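Below sits a lone chain in structure tokens, taken as the form predicted on its own.
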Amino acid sequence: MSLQVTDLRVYYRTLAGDVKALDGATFSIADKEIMGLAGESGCGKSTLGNSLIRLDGRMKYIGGSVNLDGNELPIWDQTGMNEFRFKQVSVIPQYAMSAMNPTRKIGKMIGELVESRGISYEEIKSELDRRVDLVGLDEDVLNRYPMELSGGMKQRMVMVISTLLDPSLLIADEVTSALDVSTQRAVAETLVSFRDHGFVKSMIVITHDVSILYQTADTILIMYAGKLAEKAPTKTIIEKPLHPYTRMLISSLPEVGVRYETKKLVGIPGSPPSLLNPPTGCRFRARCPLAFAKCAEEPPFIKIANDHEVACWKATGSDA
């Protein structure tokens, strides 16, 4: 098994509070799978990714364990991790087309930062020339500065670069937000390739279109505010959630080829609570069309099938 997370909590710090953004995440990704995570702006999203390789100065590790490849991952100490990033887990950042220094040219910036990791850059050139050709790059985009490429150009690159030193985990942070239709199908496509020529051993793919998420992921893990609520299969998802927010969530969608003149979207009601004093028992229940009197108890993520877990009091049958 690839990865193992338990019962991983991290909150970010404010004058106001703790926001308890991620709330005792447990869940697995196994060898060779593409994970995506998905839910609504807030739920915790690119906490979870984060926390993984990095807690930045306003994230507090609370408590929890991160296991990859039977090693532990130490995420409360940034020390500690720097053996494991780029080489253990790597990240294809949010707004990943800013992320490379624009005052070098990328294959300088490239060689400071395997040299930092104790690798010549004469030693990974020839690789590096191999992956920039797979991606659909010329060789000569090494001796350009960043503002010189388009911003298809920048992500791939950047894809390119995060995953030199084939990482086991890579964690792709809204790597099409920015792009348009045709691109961001070349990326998903580009990402698949990465984990089917062995660059990566597994993945998370964390976005809010699920459309790309049908396109590129095996599983698809579902948020909500802070907790974990489904994950399973993407075809299940898609076809068969169980979750009462998954199932609305899939159903706030467009489907190719509906006209919408006779047949309207449906979104979800309400907003998610506020993650500074969210409320007892299950997070959802508010703007839930199923929510009962057991639903004031927290559901626990449970496994009700081979391959499907569900935070739901009605879909584990618990209607009493």
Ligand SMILES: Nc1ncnc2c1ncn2[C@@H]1O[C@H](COP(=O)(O)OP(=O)(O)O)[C@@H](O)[C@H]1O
Second form
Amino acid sequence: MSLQVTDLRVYYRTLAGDVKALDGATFSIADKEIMGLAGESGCGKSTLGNSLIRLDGRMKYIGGSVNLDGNELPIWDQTGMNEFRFKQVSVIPQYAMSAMNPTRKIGKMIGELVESRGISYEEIKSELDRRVDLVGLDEDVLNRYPMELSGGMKQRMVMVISTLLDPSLLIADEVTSALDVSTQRAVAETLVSFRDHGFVKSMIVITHDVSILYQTADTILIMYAGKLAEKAPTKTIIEKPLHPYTRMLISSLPEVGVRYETKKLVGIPGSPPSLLNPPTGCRFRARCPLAFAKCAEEPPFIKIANDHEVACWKATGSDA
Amino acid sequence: MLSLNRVSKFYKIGTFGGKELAAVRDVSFDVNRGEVVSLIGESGSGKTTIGKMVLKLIEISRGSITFDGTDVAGIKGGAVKSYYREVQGVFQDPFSSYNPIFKADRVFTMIRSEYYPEMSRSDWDAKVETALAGVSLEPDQVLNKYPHQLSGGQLQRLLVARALLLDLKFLVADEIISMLDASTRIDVLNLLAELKDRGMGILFITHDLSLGNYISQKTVILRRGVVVEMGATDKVFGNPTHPYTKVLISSVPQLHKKWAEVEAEIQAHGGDHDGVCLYHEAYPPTGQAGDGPGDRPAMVKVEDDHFVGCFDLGQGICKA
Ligand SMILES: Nc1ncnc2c1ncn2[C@@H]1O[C@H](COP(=O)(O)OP(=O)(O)O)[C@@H](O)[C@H]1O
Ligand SMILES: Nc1ncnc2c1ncn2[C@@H]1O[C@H](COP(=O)(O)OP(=O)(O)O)[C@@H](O)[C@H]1O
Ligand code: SF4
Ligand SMILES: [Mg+2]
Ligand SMILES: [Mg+2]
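Output the structure of the form predicted in complex with this ligand; the preceding block shows the form predicted on its own.
Then the entire complex follows, led off by the chain already shown.
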């Protein structure tokens, strides 16, 4: 087992109160597993990804634990995490491309980054060159400034940098979202190849686009309103989902071949609840066509088959 | 109803406007009443430029656009207002169309003072209610609210409702779905399809092929300002013939087919009959690149309702 997250809770402090963005997540990721993380915007995907690596000033650790390869990660402790960040667990944040320092040549920036981790640039230079070449970039990119690179080139460069020290876990947050289709495909396939080459052991790929996950992920975890809804192998989530939210989400997606004239798709009525004062019981209750009395209690996220977990009273057969 | 006839747009660029950038070149297509035409291309291909020319927001450099037979460029003075009564646009980012310090329904009152200053309060309220019903919004959900109190989907639907307050015949929808979540995306798409069923003509601009495929009867594929393939949507998607269209279609992430499978299928038959490209069958290559009228190959009819202009003529990419 490479990652084990147990009952993790991380809230945002605001003047109006705590935003319960991640409210009790328990799941694990195996060696070599690429886990996709999907759900509507605002459901807590980035919060989950970021909390495994860096809690910013506004994030409040409430409870729970994160264990990576047998080591407890001190995620509530900024300095304590230094030892793990980038070496053991690395993130490609949402909007990473625009966050690259524009005044530094890319090679120089990488030098500073590895040196801050006590590794000399010379030591990693040949491996860096090899990986730059592997993602289809010219070695010369290291002598260029970030703004001289196209969106797709920048995104590939960010991927090379964040995995340079072979971290055990990589979190890729919406890395394909701002790209055109052909670039998107190249970037997604590069992610998979990094796992295949062993540059990272396992990966969390965050996206709101489930079809990208069908192409790249081994398993998919669906979140809803700060909670985990369902986790299963990719094929199961797409073809035989059990949680009503997953079902409605998958069946609302237009894909090539589906036309309005022949098959009219329907959306999910209503919108997700506020996480400032989330409803008690199942958070999907107000939008769920199957809701019944029991749903006033919170459904636990439990295993109902090998590799298949779900948080729904109906799906777990508790409606008798 | 809307007809583009060899439309080009050259932007002046450089310090003194001394250089020209050909953003759109020689584009011709029609949109009929009760028809959705999707204009598909990657970023920078000229989609928004075409939308803006239709909406008279920028000048047409060459060629002409006619609406119900009237030359759009020639509409001046008071006639412009009548044009906007019938032709409107909705753009990508719903938030940027609202001023956060005013209530969202101010976009309606502005239409009232501009177009219906004489109308009585009760007639106006009834008109607003009809328009809101047309986009499936409840008045008390959305009226009297500030933009931040509404979701992206609600704001986007309000903008469509605003357009409906006029005697709208034609809508330019420029990437209006991209900012929305999966579950509300399909509602806005279905809404456009219903407007089309009621006789509206819609130019649906998108970089997302699956959205275009779902909603449109006709598809225009744009590459670097030039139409490379167009025709009935099922033909363009079912039998992609231009190499660029093939790349686009094989890069779209699908939900039930892996990239490699789609690519294999397209290689196997998509447009190639016994190894001969449909375009080249009609237009045998002479070995010179850029063969055809001007510096671009002509659009050739490869089957009913399906036209292709091949850029790679003579460059050996297709097995001609
Ligand atoms: N800095 C912050 N302060 C307060 N609330 C926040 C902050 N960042 C995110 N949130 C809230 O936390 C919830 C989860 O956000 P996020 O993890 O970014 O979702 P996702 O990545 O799934 O779109 C949302 O309701 C969002 O509004
Ligand atoms: N006002 C402008 N001045 C100069 N160039 C422009 C202007 N607007 C767009 N362009 C250029 O024209 C091309 C087409 O842009 P656009 O129509 O916005 O494409 P799309 O909507 O397909 O992304 C791009 O190369 C863009 O940089
Ligand atoms: S627990 Fe109840 S409300 Fe929640 S998803 Fe299941 S059936 Fe619906
Ligand atoms: Mg996010
Ligand atoms: Mg555009």
